[in-house]
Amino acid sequence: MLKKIKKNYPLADLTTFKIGGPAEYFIKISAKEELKEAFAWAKEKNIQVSILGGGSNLLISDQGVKGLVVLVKNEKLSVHGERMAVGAGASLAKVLSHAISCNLSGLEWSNGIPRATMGGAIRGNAEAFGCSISDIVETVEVFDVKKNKFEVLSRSMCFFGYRKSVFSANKNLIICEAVLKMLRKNKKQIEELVERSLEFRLDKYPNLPSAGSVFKNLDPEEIKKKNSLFFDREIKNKIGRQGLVGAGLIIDFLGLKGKTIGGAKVSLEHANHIVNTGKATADEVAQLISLIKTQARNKFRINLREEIQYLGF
């Protein structure tokens, strides 16, 4: 175990954003057993523990991260009948190409979601085109930090909300592994839904390094509230298949699309993105979102929630 913890590890490039700084101790691990003894290990130390997937919705400090750092790597995949058995480390784009091999559908709207893995997916409850992960999720492994033991949740017992979970709330909960319970279709009519998805983002999203979408999207009855004038001459025609107010039309309205700060730039293909030019820091990624918070609550008198992910800050 010891030898496998390295010390002053780079992280920039385990991430999709490419920024950030140093692990003070860092350890990749591919089974349960393994991840118990990390934090065993942290806890002798007296130092905290970090989970890193596949990096993306994560800004990362540029002066690294305190404590221990684990990158998941346990990418267990295993199908028997509709079900599929999948470990945290294992990628969307892994487990989505396998379903397809297999004839099962449920993870047509992942395609295209750079590096997310499926423990990443389960913490943010990953959607997309009114489909989300939590719709095929049937059990959910984890370890109890606290308990010092491994569980199995039910989908009911991880409390799935938009962009939320049990496990986003209780950070003592560490996804191991999950069970997918997914639906036998036609190989075509998947490939065809697969191949859409995949059209879509390389039409709407930028090709830049980013970190997916930076703020949660909207209720409309919360903008109304806040701002009926705006709401109805700009907002109310224009609310998303799921209900909600897309967070970069907001930002469209601010007229921030290509505002940069260094090297960090709003996109201009999609405004809830910031996509890092080159040699963008963590610290101008920072202050760019922090403008964009402040121009929404000052013009629109709209609240901005970050759904990015923050690490050593």
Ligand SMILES: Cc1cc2nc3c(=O)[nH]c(=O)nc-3n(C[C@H](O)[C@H](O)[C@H](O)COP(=O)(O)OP(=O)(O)OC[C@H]3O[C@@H](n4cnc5c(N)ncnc54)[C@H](O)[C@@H]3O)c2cc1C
Given for the second form:
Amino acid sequence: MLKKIKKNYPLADLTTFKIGGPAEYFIKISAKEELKEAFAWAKEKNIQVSILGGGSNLLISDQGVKGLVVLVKNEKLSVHGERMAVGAGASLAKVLSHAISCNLSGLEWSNGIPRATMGGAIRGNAEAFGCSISDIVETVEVFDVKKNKFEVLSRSMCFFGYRKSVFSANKNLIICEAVLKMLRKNKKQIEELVERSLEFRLDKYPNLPSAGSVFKNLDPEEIKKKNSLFFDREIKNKIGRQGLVGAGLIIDFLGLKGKTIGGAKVSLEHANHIVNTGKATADEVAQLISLIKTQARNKFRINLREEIQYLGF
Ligand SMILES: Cc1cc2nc3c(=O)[nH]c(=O)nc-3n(C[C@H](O)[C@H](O)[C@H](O)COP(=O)(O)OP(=O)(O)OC[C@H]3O[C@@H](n4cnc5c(N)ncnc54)[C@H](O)[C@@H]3O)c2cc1C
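Coords for the form predicted in complex with this ligand, given the form predicted alone:
Next comes the full complex, and the chain you just saw is listed first.
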């Protein structure tokens, strides 16, 4: 274990933002047993542990991350009928491509999400086009840090909701593996959905480094309660998928598309994405996030909440 742990390990390239300082200690684990050993090592040293998946929903501090950063890379993948057993470190892209080759449907919506892993997707209940990872999760095996043991949770024990789960509420539950229950379908049908998902993303998403949507979409009732005039005039006819109001719409109303601080910019293609135009720092991204939140609160009395996760702040 000690041999595999590196000091001062650069993290920026492990994120889609391409931003952030080094990990004080770093380990890449490819089997769940190594996860347990890594936590035992950190406990002995009395340092905290942070988990990194594909780094596609993360802002890492310019100062880096204190303690041990564990990159979850167990990529095991096996198919049993309509079920797939998947390691938390397997990328959604890899799982999708395997699913297509086995004529299994359920993950088509994820095509084009860069680098995301099964662990990160389950933690945040990733979704698109009205489908979500929770639709196909049957069980999740976790390492429970407090109990120092592995446990299997059924889907109902995962408490999935919009961009949340028991894993986002309880940082002591580290996702190791999952069993997905998919549907056998005609390959052509599957491939059509896969294509459509990619076309949509190529059309809408900026092609500079980003971490996807910065803010969670909003409950229309919350907007109505806080600012009924604004709701009636601008929002009520623009309620989108899942009955939510896009955070990008609010940022657009604020006139902040294209707003730049240093190398960080609100994307012109999608107002809920902040892009790294080249040399953005985490500090500049955080300042831009803070500016958007302040203006949303001051102008519309709306509280925007981050979807992206912070590491090292
Ligand atoms: C261009 C672009 C498009 C995107 N489109 C979408 C989209 O359509 N829909 C969508 O839902 N998301 C989208 N995202 C956001 C992102 O890809 C998802 O949130 C993804 O599920 C994050 O997975 P990850 O492995 O990259 O997690 P990371 O970014 O590495 O981590 C995110 C959080 O999960 C935790 N975590 C990671 N692995 C584990 C584990 N094994 N156990 C416990 N906790 C863990 C981390 O500690 C962190 O708190 C997009 C991102 C980009 C860059």
